[in-house]
Amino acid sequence: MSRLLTNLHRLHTEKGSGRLFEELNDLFKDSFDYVCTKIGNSCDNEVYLCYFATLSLNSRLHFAFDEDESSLAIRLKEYEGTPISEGDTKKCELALCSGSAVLFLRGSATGLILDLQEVQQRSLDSPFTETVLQGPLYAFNENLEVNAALIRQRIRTSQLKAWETTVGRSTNTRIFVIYCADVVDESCLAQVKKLLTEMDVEGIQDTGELLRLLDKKRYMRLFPKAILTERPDRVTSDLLRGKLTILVDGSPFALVLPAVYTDFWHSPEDSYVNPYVSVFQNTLRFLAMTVNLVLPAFYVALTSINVDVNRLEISLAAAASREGVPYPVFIETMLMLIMIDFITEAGTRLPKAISSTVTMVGGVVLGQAIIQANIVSNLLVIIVAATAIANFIVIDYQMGLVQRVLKYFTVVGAAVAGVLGIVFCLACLVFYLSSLESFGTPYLTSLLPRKGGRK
């Protein structure tokens, strides 16, 4: 007799009779891909196999439907060696929705769960949102086990640990919290585990959504509190520095935390190049951040309020460039900033085949036409173009979105109080960043990237 049949009769004897057959059929009665079929008899009892045709691996379902087959054990031989567990109606329901099959006797209260899941996934590709100049050319995909394996292949030590949980009443999404036990911040780890354990939501679709749920201080959500990345080398580097990594089943992005402000401005390539080159690149990034924040605001302040600060030649050149412009400086600046954000968003959301054409039309044709129509000045077009280029230098996409929002606040401050308004806005920004924490770590902890934490 097959081992599966032995286990079936043992369950039927130990657990007693029940209505598993009727309960499963009632739960999935309107599901087009639900299959519950009789595969034979054993000891005057009917044996049923239930599964979802769209989730289970069909190559493992090679049992015979021919009623002339004399031995049910021969039909079940295909399942020998398959991981087996047992469960009641609730566990069988979750197992079926996860791609497993359930084998049970008619009239039993429990069944055997057979792991026949067919994982739908894409192959390993290069990162889409993070350009790789030097380093590994593969990225995470939507399979949780594959992502964990990519990390395990790069950190070959027993100190690499993983804690698993599920989140979502309907989705039952599996989540891994990965860390190096010898360098991890224990208080941060305990806090993350507590938040995930107490999380009560209907479902989780992506790591970005999970980050929003983990952040309890909703009024301080402007700046990202963790890094979203699809690069395994960045994840492993941060793990060795004592950070945590959260992987969500179905998402190709890993969540690295805690994260301080400077973490969003450093690329993994900084560790692969000459240190002097790395310092030069970091300097360019922070300079670009400053340009993005204050350049349009300085244009507004120096051409409308603090005109006496400029040299006479600069004031005359600015006045000449605005000759015939019907709008105040603040209005034309806001108009151009919003227009450049329109073009950026269109180039991001449109299909790649037409996004470059739209960007070209918006950036060149529209820009030239708006100057000839004397709606904005030539100098402002140069400033807005420089601001847009500076915004694209940011390493992290989340931080880039924040920078796009912040420049409007500094422009408003410049329109109200000139240079003093810009200084006030920057001071408020520093105070705001000083009040932020990323899972127990102050947001302005370090001005330089922290070096390796392993001893």
Partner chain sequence: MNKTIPLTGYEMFSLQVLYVGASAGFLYPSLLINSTTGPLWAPIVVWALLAFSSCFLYGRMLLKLRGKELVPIIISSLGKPAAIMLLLPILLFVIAAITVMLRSFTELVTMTLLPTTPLLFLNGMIFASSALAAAGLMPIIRAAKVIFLLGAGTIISLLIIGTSGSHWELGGPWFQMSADFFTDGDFYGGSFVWMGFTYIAMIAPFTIKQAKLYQKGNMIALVLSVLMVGCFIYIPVMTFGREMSSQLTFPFVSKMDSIYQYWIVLENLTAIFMSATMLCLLLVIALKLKALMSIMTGIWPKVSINWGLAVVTVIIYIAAELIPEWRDLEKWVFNSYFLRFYAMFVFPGITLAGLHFKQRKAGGA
Second form
Amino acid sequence: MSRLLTNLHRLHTEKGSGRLFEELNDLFKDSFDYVCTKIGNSCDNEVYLCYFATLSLNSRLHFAFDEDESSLAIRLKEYEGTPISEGDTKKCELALCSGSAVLFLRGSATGLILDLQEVQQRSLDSPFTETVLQGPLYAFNENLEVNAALIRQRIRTSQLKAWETTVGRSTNTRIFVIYCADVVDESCLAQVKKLLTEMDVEGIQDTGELLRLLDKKRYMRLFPKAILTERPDRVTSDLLRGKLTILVDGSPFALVLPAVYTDFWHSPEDSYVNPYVSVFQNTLRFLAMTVNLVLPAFYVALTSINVDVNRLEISLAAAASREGVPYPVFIETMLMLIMIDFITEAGTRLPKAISSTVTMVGGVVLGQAIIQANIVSNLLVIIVAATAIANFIVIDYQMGLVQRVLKYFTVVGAAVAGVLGIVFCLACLVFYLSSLESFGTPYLTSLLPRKGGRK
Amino acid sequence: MTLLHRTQRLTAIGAAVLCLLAAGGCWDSKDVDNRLLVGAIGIESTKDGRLNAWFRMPITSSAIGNEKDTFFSLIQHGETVMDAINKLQYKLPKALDVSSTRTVMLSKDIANSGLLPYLEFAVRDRSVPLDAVIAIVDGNMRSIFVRSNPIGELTGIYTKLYFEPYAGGIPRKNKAMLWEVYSKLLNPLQANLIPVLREDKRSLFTQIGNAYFVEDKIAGMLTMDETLIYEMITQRLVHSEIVLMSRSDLKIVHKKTRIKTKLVDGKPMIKVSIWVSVALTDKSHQEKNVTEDTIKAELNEQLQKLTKSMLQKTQSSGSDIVGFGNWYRGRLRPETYTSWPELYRKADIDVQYHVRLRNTGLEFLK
Amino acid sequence: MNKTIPLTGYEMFSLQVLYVGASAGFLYPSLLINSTTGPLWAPIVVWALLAFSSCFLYGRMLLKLRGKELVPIIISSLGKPAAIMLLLPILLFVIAAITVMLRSFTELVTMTLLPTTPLLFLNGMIFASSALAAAGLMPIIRAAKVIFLLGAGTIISLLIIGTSGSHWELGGPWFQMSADFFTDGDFYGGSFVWMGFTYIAMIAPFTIKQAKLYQKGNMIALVLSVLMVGCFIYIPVMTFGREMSSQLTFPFVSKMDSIYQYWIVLENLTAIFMSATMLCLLLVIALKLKALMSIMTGIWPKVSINWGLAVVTVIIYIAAELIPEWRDLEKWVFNSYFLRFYAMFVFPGITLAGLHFKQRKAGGA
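Hand over the structure of the form predicted in complex with the partner chain; the form predicted on its own is what we had up.
And the full complex, kicking off with our chain again.
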């Protein structure tokens, strides 16, 4: 007698109360892909197998309809070696939904869960949002196990721990929290575990959504508190620095936290190239950030309020290019900034083939036409274009989005109080950033290396 | 849900306030194309005790290259400069903005009667930038403001470029900035030296010398060559400068100045040592026996002659343009600073030149 | 959230430097230049010595705290009525100091950059500081470190640029000593520049180690402060001469106006200087508000920090609005010097003595 059959007979059978068969049939009654079939008899008891045809591994599910007890034994042999566990109705429901098959005797209260799930996934690909020039070229995909394996393959130590939980009343999404036990910030880990266990939502689709749910304070959500990355090398290097990583089933992005402001300005490549070059690149990024934040605002300030700050020649050039423009500088700038954001937005959402046309039409044709129609000045077009380019230098996509929003804020400041207004906006920004915390770590932790957990 | 509504309402109110601020709150906002930026201001006094103010404003036009005028000049009669600026607004569709003025020109009449009343508006109200160039115009101001600049580029700005070391400014032109003039007017220990311009037939104007002042009134004029000595003593000579002599022309490439001062029995004793390095640029071919020593000797003689005439002029009128008086700040009591011009008249000033002929150019001196 | 980690010496250093950056640049130079006819460095040195001794006194006082905050210790060891008597002048002084600082800066802004913008709007900048103060001590410290790099860095580089075009001989007299400043109101009026460390003492708990760091950080910062103050005063004097500088309301601002360098892209540096000063000022006001709140919550523990802060901010905002003329402001600065003296010497002296006897008694018993 096979081990499986022995286990099957050990199942709790009670007259009257053993209604797993009926209960399951009742739960899944309107699902066309739900299959519940009798696969044989054993000791006067009918043996049933239930599964979802769409979820389970079809190759393991072939069996003949035969009434012979010995053939049942042979059939069950096919499943030998499959991980099995025993579960009641609730557990069986969950297991069926995640692709397992349930084997039980008619009249038993519990069933044996056979792990036959077949996961739909794409193969490992190179990263989409974080393009690599030199460095590991693969990225996470949507499979939780694969993602965890990618991390395990890069850190081969017993100190790499993984903690599992599920979130979502309906989706029951599996979530891994991965960390290096020897360096992790314990309080941060405890906080994240607590937040995840207490999380009460209907469902969760992506790590980005999880990040929003983890961030409790309503007014503190402007800046991303964790890095979303699809690169295993970035995750592992951060794990070694004492951060922790959250993987969500079905999302190719890992969440790395805690993350402080400067983390969003570093690319993993920085540590793969010559240090002088990486310092240069960091400076470039910092400059780009400044340009992106204040350049349009400076245009507004210098052409409408603090005209005496710039050289007379520049003022004259600005005045010349604005000749015939009917709107105030502030409106003109807002108009143009929104326009360039339209173009950017159109470019990102469209398929590659069309998006280049859109950028072309938007950037060149519209830009030229808008100057000739005297709606904006050509100086402004230069400034807006420079701002848009500077925005693309921002490494982290989420941070880039925030920057795109913030530049309007400084433009308003500039329109009201000129250069002082811009600086006031920047001061407010610094104040805001300094009161933020990412899971216990101050967001403005200094530029010195003491970031994250490792002390 | 109520909480959500409340925050939504708060956000809406916040956005509305922001819009209001942006719409009605741009108090100081005046777009650059709605301003007429003034490039140069000219002030001349009139017989009725008031003044005429000239304004030269570059015209901004995206269509440069057309045969359009590139500037616009106006004259306005008024009680004060501010009054003139105000009255000028009656004639203009755009806001007159003097905050970028490059040059303030004053007529010689004003320099004769006293500068101070005409400059105070600029310092007190921070209307004209403190780094604007000041110049005195001898003769008619009209043509400087009304004629177009033959060199043609950005009219109205050139007057500053004329003095700037990075452009056409050479030491002899003696750039004087508004703050400099004003601080020397208030400083009893130092007198002003302000360039004097005169209209020119071909170019717009030419410089005929530098006027030295006693308090805020003009006292006399130094020639351009004498100004060179002033520049050397005050260490303002940064770039090379040509000195013409009978036998050869020299280029001063480097100089160092040391000033030592003493007060002996109430008489200032001032010793100035100047080290000049020169390079030969041109040798006269009439003279046969030109040696390095003769060049040095002649240069020394020439410089001494200029120094003597410069000091004679300024000392006789008590106008301490170099500001030797500042060295006596610690030796005189602050109350007696005002008597410095008298002391300066009596001062014993000895200027020594140490000439080094650094090289003779790319050709040997035989 | 905001767990208080102990302040480092560097943080106290940057706070003190920021304080000087925020207060010494605009109002102070004309006060000091007008206070004497003798060498200008004499009053600076006198004040620097006073500041050093006051800082030393504060350091001694903080040594007695042993890991607690200043205000609760005073209350617990001297008894509530005495403590209130001792602290009320400080409270008044801080409120007055914030008001004057805010108002004088906004006045400067309307005089130079934004002539038609109403003060009602400009004074509103205090709400940004207030929000930072409400966020707690650690955000203030973190912001201070960033602002120190931005604001104080800019000011120091402006000071360096400002040295161009200045002449030593205009700075005299250098050695002709004169003690006339002791009888001059301007001399006492300028004392506000030297008080940054008093606020730092009130905001955080101090252990013995920290009190030592406090002394070290602030002493080094004071040395830098003396240098900065010297530059703020001597740079305009050595450019414009004593006579013109004493006629200017803001000599250093005018100096910034007069700088013209071909390689500096901007035409006037006043806007840059004002911006950097504003950065420092916003932070310093937040620091002062925080000090104010720690006194208030020390005396009345039931006061909610956020509401208290809101009320105080509005009071200061209205008070700043009610000062009608510049002359009134100057009078304020002059007439409140006894409060500053109290804060610099009397208050720490009494507290030190009180704590000393109390602790000796406790030690004996």
